[in-house]
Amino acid sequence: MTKLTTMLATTATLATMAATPVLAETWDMPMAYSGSNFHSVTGAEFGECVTTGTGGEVEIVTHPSGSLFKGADIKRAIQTGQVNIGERLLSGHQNENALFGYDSIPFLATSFDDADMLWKAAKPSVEKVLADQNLTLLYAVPWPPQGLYFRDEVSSVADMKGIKFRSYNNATSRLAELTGMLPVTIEAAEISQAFATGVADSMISSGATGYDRKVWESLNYFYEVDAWLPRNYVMVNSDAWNGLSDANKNVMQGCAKLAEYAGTWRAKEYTGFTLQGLRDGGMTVAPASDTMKGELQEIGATMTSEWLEAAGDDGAAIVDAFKAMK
């Protein structure tokens, strides 16, 4: 009888516990790029991983295409607690701190392997800057190498003069200035419309962006210059992070590692696929001419010197550490 009473009491306790609803949190996660973009797909999978892994205690809901906040506003929204988590291209905030532009130094890291080494060199400094801004980094995923898109054929920097050029950070604006193009700030979600209406006639971006936005409907040429491989960063408001249980932090960090791996793999696989997609859409996809490459290298050297001057000792330490790894 005593054993039966104990079993019944235990069963009743477990039933009560099971009936008690878990206090769930919904974390909205703004993302700047289309839902079909590999960054957004990876983010959605990360959200599902966290939601499942925490037993629904933290539910992450992604909002792609700048539908919740425009790309330029996402970082600020996370910092101020308007949302707990989000994804942002940090080089778009180089005005806040020059270190955020480390991944957009022209022709410093031009391959996935180089970009990975550069990230390892920069990560401690970037995380420190983010921490000072009430942000905790979860994971970062590279874009494929950046190439130049144009409406008309271009064979040298002289041919670029006066062309309206889509800008999205300091590096792209400066590139436009040094080539004689006219920088126009355009969010990722607005690219298709901008090209269709003639607001811009060119940009520097990966094959992935052009493929996702079907730019072959307006542009005709993509030149493979492998200028840099920028990264998207998924960040959490540090107050929200500190409010999580250790168990849920562990889940989120585990899901972040998986997302970083999957996203990087997708970036590599997507490179060839999307360039072929541009060709299939009717675009000419080819390496830049030797003349253009040489002229762009000179411009890259100028921009590198300017960045090192702005970033100071911390920037020099990143570049030195990167070069030591090669």
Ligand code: PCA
The other form holds:
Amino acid sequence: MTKLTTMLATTATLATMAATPVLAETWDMPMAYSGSNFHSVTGAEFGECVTTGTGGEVEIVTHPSGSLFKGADIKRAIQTGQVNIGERLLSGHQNENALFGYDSIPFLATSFDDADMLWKAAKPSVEKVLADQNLTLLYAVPWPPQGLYFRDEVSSVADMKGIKFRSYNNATSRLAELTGMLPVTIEAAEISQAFATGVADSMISSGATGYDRKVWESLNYFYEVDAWLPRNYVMVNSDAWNGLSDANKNVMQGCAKLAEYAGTWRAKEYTGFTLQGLRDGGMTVAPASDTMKGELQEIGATMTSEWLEAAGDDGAAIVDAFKAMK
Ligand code: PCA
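Any chance you could show the form predicted together with this ligand after that form predicted on its own?
Let us now look at the entire complex, which starts with that chain.
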């Protein structure tokens, strides 16, 4: 070959190499809540951001409504590498580690701003616990404030006695016990059915979840108690994370920041919108009576001391750091 043809051949080989795509990976992302829920919408946008940003090297495909794994199974699926990424309400794992329940302490952080400060205070400890479980945290988005749903009117804790209560974590089960109700744990994806069939007649949750699940078909009252604002967390299996190129890690972290911002904004917008949706569906939406509020505050104080006892020094440090920020 002449010098020129050798050069041309080499250039052609290099061009082919450059055009050969790096092997693309598909990451399935299980999510527990319905596709129309704002967390799921945010997750889908996050997935598109990563897919585009990595030039298709990492394609994220979301699976909402608990269709790939149910809420309770998502964390384990990520930990064990059955999937590389997923979203979960971390307080659902409070029985594993009390720290996971830091965002469900009644009346500690009752507004978006306070919940944000509490998250800043808790984040380093939560990230450490997750890292020990082979999980890397990407982003977290709050739910709107938690209020009480009932089929029938309730004006004091005495009225709650014996009512079947749908719970979604330890804190909600404990709240039921302390108010004399009967807790039954049910995933959000299944609550419409549970209320329609009388398996449960009440719950604590956001206006958003009641709206998504059209609970006005069965329940009639929503009392705004603003008990806490729990979060959903998007986590990655740490082995999968470590296997990414630095460039792709940067893309994912950038997309995660955008998702956290957009998701939080949506949660705020959705608060008023969904409460109006409950009203339009025929429900009475109102603040709790002063008696009920006072009684719930007392129960909240009991639950706070129980949590502090379970969460030890790390828990106390989170609450102290939060109070120092306020
Ligand atoms: N909705 C979720 C958790 C908190 C919320 O507002 C649920 O009810 O399962």
